[in-house]
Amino acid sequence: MGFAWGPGDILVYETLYKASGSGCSFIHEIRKDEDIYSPILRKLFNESHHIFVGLQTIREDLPSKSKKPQFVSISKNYRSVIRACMEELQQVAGNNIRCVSILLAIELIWNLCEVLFIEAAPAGSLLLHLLDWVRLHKADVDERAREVLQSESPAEHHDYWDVVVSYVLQGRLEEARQMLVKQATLQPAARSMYKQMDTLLSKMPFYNPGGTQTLTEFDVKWRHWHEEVDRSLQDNSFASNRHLELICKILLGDEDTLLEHKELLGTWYHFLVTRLLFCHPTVKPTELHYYAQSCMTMFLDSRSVPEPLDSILLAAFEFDIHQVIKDCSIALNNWWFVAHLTDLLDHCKLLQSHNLHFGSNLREFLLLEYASGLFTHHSLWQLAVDYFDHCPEFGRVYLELQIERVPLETERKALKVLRICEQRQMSEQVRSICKIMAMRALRNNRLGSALSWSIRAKDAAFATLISERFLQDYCARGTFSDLDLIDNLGPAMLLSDRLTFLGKYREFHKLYGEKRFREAAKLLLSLMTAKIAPQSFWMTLLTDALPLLEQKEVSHQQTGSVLWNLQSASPLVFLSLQEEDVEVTKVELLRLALARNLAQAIVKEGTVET
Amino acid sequence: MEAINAKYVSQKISKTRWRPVSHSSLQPPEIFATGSWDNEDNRISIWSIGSNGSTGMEDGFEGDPQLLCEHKHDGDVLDLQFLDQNRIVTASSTGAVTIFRHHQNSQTISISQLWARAHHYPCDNAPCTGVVCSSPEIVTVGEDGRIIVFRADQEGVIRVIENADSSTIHAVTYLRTTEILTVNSIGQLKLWDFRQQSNSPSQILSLTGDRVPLHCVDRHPNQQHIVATGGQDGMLCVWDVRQGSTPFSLMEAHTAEMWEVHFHPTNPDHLFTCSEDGSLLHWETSSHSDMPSFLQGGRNSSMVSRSAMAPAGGNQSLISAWLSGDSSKGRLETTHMLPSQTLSVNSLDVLGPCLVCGTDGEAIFVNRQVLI
C-alpha cells in the first residue's frame, strides 16, 4: 500500500497488482474529519462563524466592565448553538449517539469555562452559577418528576423519594417542599415532622448577589441554619422516618450519605457541587480545586480510570486554562471547540501570550488549524476566509496558498473567489485566477469572455493574445467574428496596443464601408505610422491602402509615408512570402499605385489656380 | 425594521423563488423553492411558511420555514423559476435544463423533463446561467453564449441562437411576449426579437465608460421600457430601452457584485437588490412628497442618484419615478434589510408583503411584513 497526504485527508492506493485478471486498482480517500460533512453539524459551523465574526468586531477601547456582559452573552450564544445542534441530532434517527455525547461534553466544558473564566464569579455567586451548571446538565430529574407527578398517586410512586432527594441534592428546595406536601397529606400522623422539615427547607439561606447582604453576613446566617439542622438531627426529630432523616443528613452535607447516592448524583462534579452547597457555600474560586480533587477521588472508585472529560473538568477547576485547551485538543477530532473557546478567552484577555516555536500564539495556531480544515470542505471554505482574516500573523499567507486551490467550475464561483482576493489586495492570486479562466474561455473559443477576464486582471499580455486570435481569424476568413465585441470595446481598447489596433482597424473598415474615404485614409495612415500593427499585418494594411490610392484622396505626404512604409516592409515581406508570386505581384502593384498617386498629388497640389 | 430570523439549512443557497399565487386569491405567498450550489450533492427544496406546515408555534411568532420536500440536482442550481403552480425549471452548472414537478398531495418532487446538454462547448460542459419562462415557453442562456428556446412538454429545442454573444450571458428576462433582454459579461444589454429570423440582436445598449459585467436584469412590471440592471461594481442602473443606448440613471448601491435586482411585482415603486457584500437593500421611490432626499438616522441610508441625462420632456407625472434622475424632484429611500455581517446574499424574491433571500452562510431569511 502506498499513501499520499492531502490537505485534510489521505489517499491510499494499492501498490501490489495482480498480473492477471481484472486488475482494477482502487484509490481510497480517507477523510480525517468526518464531522464537517454532517449536514446538521454544518449548521453549527455556520452559526458559530457568524458569532465569531461578531465577536471580532467588538471594539477594543471599551472598558472591560462593559465588555464582560458582552462576552458572557457571546459565550451563551455559542452554547445555545451547540444545544440546538444537539437537539436536532437527537431528533434525527440514526447512529448519532457518539456525536450527541460529544456535543454534550463540549457544552458541559464550555459552560464550566464560562462560569469560571469568563463570568469569573466571586465567592458566593460562584456557587450559584455552579448550581445552575449542574442543574442544566442533569435533565433526567425533571423527566422523572414529571412521570411521578402524572401518576395517580404521586406520593406512592416508587420513584417518589428518589425525586425528592434529587431535588434536594440539586438545591431545588422549593420543588422538594412541594413534593413533600403530597407525602405529608398522606400521613397526617407525622404532620409535625413534615412541618419541621418544611421549615428547615424553607429557611435555608441562598446568597443574593444583587442584594445588600455581604458575604460575611450571609455566612453567619448560613451557619445558624446549619446548626439548627444539626440540632434537629441530634434530637432525633426525624428518627421515625428514614427518608426525612436522610434528607436531613444531606442538608448537613454528610459525605457518606452523599456517597451512598452515587446513582442519583451520577457524576463526581454533581457530588462536588452538592457538597459545596451544603458544607461551604461561600467557597472561593481559588479553593475550588482542593474540593474538586478530593471529590473526584472519593466518588470514583480506585479501580476506575478517570476519563478524559474528568481530567479536563479538573483542569478547569484548577484554573489551568492551557491544560484544558491541551486536553480538549487531544480528545476531540475537530478543532472547532478549542479554536472558538480559545478565541473567546483571548478576547477576555485570559490567555497569556504563550509564544509557540513558530512565532504565532496559541489562539492563532488553533484558528489556523481549524480554518485549514474547513478549507478542505467543498462548501465551507468560504467561512474559513473570515477566520484567516483574523489571524494577524500567518492568516494572509495561509489564505493566499489555499485560495488558489479552490476548484473553479463555474464563472460565478470564480467571481466570488476573485472578489475575496481583490478585497484583500492579493494581486498575484487575482492574476492567476483570471488567467486560468481566460485560458479556459479561449480554449472554448469564447473570445469575449476571455477579454473580460483579462480586463479584470488588467492583463495586457493576454489581451494581446486575444487580439492576435481575432486578427488571425480575419486573415483566414476575411471577415471579423464577434463584431459585437470589437465594435463595443470602449476604454478597454487601451489595455494593450494590439487591442487598440484591432479596434481602430475595425473602425477603418466601418469608415470605408460608409464611404468616408478621407477619414479612412487618415486612420489607416495613422495606424501604419503609429507602428502598433503587428508585422504580419503590414501587408494587409498596405493592400488595404491600394483602393484608397485609387480614390485620389491621399495627399502626397501621405503617399510618401506609405511608400516609406512599403520600403521598410518589403524585406520582411519578401522574407516571409518568398514563393508567393501573388504577393510579389501585390508589392509591384502597390509600387505602381503609389508612384501614380504621388505624381498626381504633386501635380494637384502644385497647381495654382489662376 | 423588525427582526428577521435566519434559518440555517446546511446548504449554500444560490436561488430562492416564491411560488406564484393565483391572482384571485388575496393571500400572501406560502411556499418557496430554493436551489443550492457548491455542494457535493446539490438539491432543490420546497419550503412552507404557512401555518399548516409549522408544529405548534406560539401565536404571533413567525414560524420557521419548514422543509416540505427536496430532490437531488445534478450540478449547481444557477437559476430557478416557477413555470406554473407545480413545475419548476432549473438551470444547472452542467449545462442541463430540467423541469421538476412538485406533487403536492404526496409532497414529493420528480423530474418531469430534462434537456441534458442544452448548453455546451464543443468538448466540454458549459453552465446554463439563466432561465426565464412564460408558460409554456422557456428561454435559457449560458456561458457558451447561446440563447435557447424550449417548450415545456416538447422534446426538442424550438429555436437556438448560436453565438448570440461572444462573452457569457449572465441573465435574461422578458421585455414583451416576443422580446427578451440579455445582459453579458462585457457590460451590454441586448434586445432580441423572436419575430425576426436573424441571429443578431435588434438593439445593443451599454455604458459609455468601463465595460463592467452585468449580472442581473429586471423589467418594470407596468412600464415595459424601464429596465434595471446590476453589475460587478454594485451599481444599479435604470435604463429606458426606447431612448438612447446609455442608462438613464446610475446609483451606487453595493460595494461588491450585485446578484439580483427585482421590482416589486404589484408595487413597482419598490425595488430590491442583493449583493456579494452581504447586504439586501430595499429601494423606495416616491415623487410626491416635499421632504428632502436625506433621511434620519438608524439603518436607513440615502443613496445619491446620478443621472446620465434629463428626462426628455413631456408630462412629469407620466414619467416613472425611477427615471427622474434628479434627486431633488424625487425621493429615493434605501433600507438595509438584513443584520450586518452575513456572507453574500445570492438571491432574493419578493411577492406581496413577503420577502425571502438566501445566503452563502447557508441561511434563509424570510420577512413576512415588508413595508410597501
Second form
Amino acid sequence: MGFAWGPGDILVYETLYKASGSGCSFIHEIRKDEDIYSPILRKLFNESHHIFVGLQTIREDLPSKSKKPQFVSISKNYRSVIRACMEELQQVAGNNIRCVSILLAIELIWNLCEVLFIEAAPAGSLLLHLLDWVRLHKADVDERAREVLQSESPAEHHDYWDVVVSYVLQGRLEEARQMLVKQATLQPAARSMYKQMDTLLSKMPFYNPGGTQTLTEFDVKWRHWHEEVDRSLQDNSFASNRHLELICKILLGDEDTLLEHKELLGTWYHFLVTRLLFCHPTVKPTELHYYAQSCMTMFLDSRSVPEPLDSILLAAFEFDIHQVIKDCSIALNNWWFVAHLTDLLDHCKLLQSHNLHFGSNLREFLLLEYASGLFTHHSLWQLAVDYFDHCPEFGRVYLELQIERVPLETERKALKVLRICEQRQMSEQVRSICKIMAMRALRNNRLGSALSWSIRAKDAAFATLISERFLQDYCARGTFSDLDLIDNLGPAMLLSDRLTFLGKYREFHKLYGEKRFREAAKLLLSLMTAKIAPQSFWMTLLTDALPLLEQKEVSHQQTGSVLWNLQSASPLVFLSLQEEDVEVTKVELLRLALARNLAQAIVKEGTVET
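Starting from the form predicted in complex with the partner chain, produce the coordinates for the form predicted on its own.
So it's only the chain below, everything else dropped.
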C-alpha cells in the first residue's frame, strides 16, 4: 500500500496490484474528521464557535465568585447546542444512530463535568444535581408513563408498576404518589396501606440549598424518616402487597433489591445516584469515587470489560480531569468535545498545573488540533481563525501555515482570506495571496484586476510587468482599458517607475482632452526627461508631442528640450526605425515641426510689444 497526505485526508492506494480480467486497483480517501461534513453537525460547530468567542471575553481580573455563574451559564449553553443537534439528528432519517449515540455520551459527560468541576456543588446540593443529571439522561420513563396514562385503565396497564418503581428510583416521589392514587382507587380494601405508603413518600426530606436548614439538621431529619420506613418494613405493614413492599425496600436503599431491577436502572451510574439518594444523601464530593467504584463493580458483570464511557464517568467521579480529557480524546471521533470542555475548565482555573512537554499547554494543544481539522472544510475554516487567535503560543504559527492551504477558488474568497491576513498583519501571506491572484488574472488577460492585486501585494516588479502590458495594449489599440483603475491610482502609482509613468501618461491624455495644452506639454516633457518610459514607448511620446508643437503656448525652452530628447534617444531605437518607412517619416515630420515651432517661439518671445 502507498499513501499521500492531504490537508486533512490521506489517500491510500494499492502499489502491487495483479490485474485479473478487467479489474483495476482502488484509491481510498481517509478523512480525519468525517463529522465536519455532516450538515447538522456543522450547526454544532457554528453555534459553539459563538459561545467560545464569548467565553474568551470574560475578564480575567474578576473575582472567581462573580465568574462562576457565567461559567455555569456558558456550560449550559454548550449543552443546549449539543441537545438541539441531537434532537435534529433523531428526526432525520438515515445512518445517524452512531452520531446520536456519540452526542448522547458527550452531553452525559459534559453535564457530569459541569456538576462536579464547574458548579463544584458541595455536600447536600451535590445529590440534587446528580438526580437532575440522571433524570435528564433517563428520559424513557416519561415515554412509558405517557403510554400508561393514555391507556383506558392506567392502573391495570402491564407497565404500570415499572413506571411507579422507575419514578421512585429517580427520586420523583410526587409523580410516584400520583400514580399510586390510581391503584388505591381500584383497591378500596387496601386503601389504608396505600395511604401509609403515600405518607412515607411525602415525608421523605430533600435538602434545600437556599433554605435556613443546615446540612446537619437535614441529616438528622432524614435519619428519622429512614428509621420510620425501616419500622414499616419490619412490622410487615406492606407484606400483603409485594409492590408496596418493594418500594419500601427501595426507600431503605436495599442493595439486593436495587440490583434486582437493573433493567429499570439501566446503568451503573443510575444505580449509584439511587443508592446515594436512599443511603447517603449528604455525600461529599471527596467520597464519590468510593461509591462510584463499588457501584460499578456491583452493577457490571465481573467478566465484562467496562466500556470507554464507563471509564470516563468513573474518572470524573474520581475528580481526575486530565484522565477524563485523555479518555475522551481516545474514545471520541473528533476534537470538538475535548477542545471546548478543556477551554472552559482552563478558564475555571482547573488545569493550571498541567503543561505538556513540548511547550503548549493542554488547552492550546487541543484547540489547535480542533481548529486544524476545521481548516480542511470549505466553509468552516473561517471559524478556525478565531480558535487560532486565542492560542497565544502557537496559534499564529498554525494560522500562517493553514491559511496558505485554503484554496482560492474565487476572488470573493480570496478577499476574505486577504482581510483575515491584513487584520493580523500577516504581510508574507498577504503578498503571497495577492501574487497568486494577480498571476491568475494576468493569465486570463484581466489586466485591471492583475494590477489591483499587485498593488495590494506591494510587488513593484509585478506592477512594472503589468504596467508594460497596459502600454503594449495602448500601442496596439490606441486606447487604455480599465480607465477607472488607472485614473484613481493615487499614491499607489509610486510603487514602481513604470506604474508612475502609466498613471502620469494617462493624466497627460486627460489634460490634452480638456484642451489644457500648456499643462499637457509640461507634463509630457517631464515624462521624457525623467527617462521612466520603456524604450519601445519613446517614439509614442515623441509622436504625442507633434500636435502640441503646433500650439503657440509651447515655449522655445520646451521645444528645445523635445528636440534634445529626439536627438539623444537610444541608437537602438532609431536603427529599428530605419527599416520602416512610416516611422522614418514620423521622425522627419517631428524634426520639421520642432524646427518650425522653435523659430516661431523665438520670434514671439523676442518681440517687444509696443
